[in-house]
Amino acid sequence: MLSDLAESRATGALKAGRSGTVYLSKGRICYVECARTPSVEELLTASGRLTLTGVRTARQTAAATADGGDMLVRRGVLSRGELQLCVLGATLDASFFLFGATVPKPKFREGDRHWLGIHWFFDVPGLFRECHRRRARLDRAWPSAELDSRPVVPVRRIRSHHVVLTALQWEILLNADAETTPAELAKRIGRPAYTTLLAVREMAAAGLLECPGPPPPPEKPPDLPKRVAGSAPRAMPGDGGGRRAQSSYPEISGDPTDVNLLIRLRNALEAFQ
């Protein structure tokens, strides 16, 4: 649907039910909200440039010419180049998760637009190109995607002697209370999602996080004859029992004490890695 309002050039807003909008603008998408990810109103608010009842005035004053982002720079709240970083970043974010996402079908409205006006334009094909590259940077950072929906809860202890934390991954340790997910402290913190899920996949990295339980291992091959002690090898079919039989495989000890000693040996060498 995108595309062909893209091709088009239409004007207005697609709303995919509770779990976004995208705004188009002569078929250029100008702004994407998404129910998952923090809306710009959200991160001015959280980083203390806005108050909620300022933000409640400037969208009433706003609600007649759609153009509240101009009025917040004339009143001097915002700069130009802040505002556009802000409508930048927001629309990246919500991109990233409303175009992954299952949603029911979307329906356009025709000339709708977002109160902050237009301040920022997307080619579509650019925006789904910029989605893949996300997801990319994302699994190779941590190729899975169970934390994304897991709490994030960090480790009780590190088995390094010294850490490097980024602004971002202090903020989510500090706010981390095993009942948050990834997405829900990015609100909490006003930090776009996609950059909190990303740092939380370099943290799981590092071992700073819980992690799901590794995968299951390999079905373990059957067990080779073992000799015991004293007893003769077993006469090949057709020797006449006058000839020993040849085996290709080393002995096999079944002491126990030599087992135990090699799990011994091969947990201290993971230790060390």
Given for the second form:
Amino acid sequence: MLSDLAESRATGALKAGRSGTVYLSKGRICYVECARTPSVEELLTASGRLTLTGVRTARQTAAATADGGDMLVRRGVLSRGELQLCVLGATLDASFFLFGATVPKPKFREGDRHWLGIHWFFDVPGLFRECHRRRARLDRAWPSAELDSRPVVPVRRIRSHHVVLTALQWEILLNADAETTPAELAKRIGRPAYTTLLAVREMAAAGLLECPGPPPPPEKPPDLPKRVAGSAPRAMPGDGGGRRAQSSYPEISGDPTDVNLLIRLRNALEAFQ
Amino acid sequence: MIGIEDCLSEAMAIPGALGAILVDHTSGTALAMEGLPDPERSAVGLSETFRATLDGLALSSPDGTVRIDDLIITTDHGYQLIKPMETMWDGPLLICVRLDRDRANLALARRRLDSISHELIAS
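Can you return the structure of this protein in the form predicted together with the partner chain rather than the form predicted alone?
Complete assembly follows, chain above in first position.
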């Protein structure tokens, strides 16, 4: 549906019930809202730039003209660059959660505009590509969605002696009360839901959070070809590369592909004899 | 006061600039770019470089915590300048400029990048 609207160069708002809204201008996406992620309004209030009443007044003033963003910039609430970055960040964040969720059948309202006005454009395939990249990034950090909707619970005692945290991870740990989920934490501290979730998964991978199940198995090292009688001792990739396999053999390089290739080459040569 | 696009064109106007990119550090997203063949890969690489530097310095500095003002990397071809900018609601944004070694003036480039970042996030 979104792609059709983009193709017909539509202008208006595509509303998916209470889940969220996609605003389009001439077929390009200019803003996305999602109930699960902080909106520009929430980011502005959480960072202390505007009060709740301030947002409401600004919204009412700008409702008819849809130039609320320009008004905020003129009033010195935030700079032009900050406004663009805020809209851009909120849109990427909302798209990730809205496009990945099952939502009620969306309705398109021709001509509807957001009160902030237009401050950045996304083309539809580009936005989908970015959501896909973000999904892969999340799975690389910790390949399980188990923690995504559970309350964040830091472990009482960590196994390592030393830990390095990012500023965002620190904020998450301080605000984690064993009842709040990552999405709720994001709204509370006024940070994008995606980066909060990524930080939570990274902390889970580092063993800093209580996990309901055992951690997902690490990726299995690739199997080496079967040994045949009389062949050389096998090197397992990753077990302290450089260890001497046997005194008469040279040191094994750290790269398992080299070892694999050499063994296959030797097997092929032996087959020729 | 400038917007994202002006910020990038001003960065490209730095003498010797070959490419410039604005990256969201926490998510590794390329927000805007100019003069780069594969911006998505550059964004991931540059944010990893910045993260590794932060982690490494945090471990090696006597205080444990680190704030990076900017990062200068000299390569065999030129310089890579990485400058973090704080926003109120998200982790740092990185503005990264690749400079030609023969044409660039490193001190000038650093100053220009500093003023560009202040104009973008002026408040």
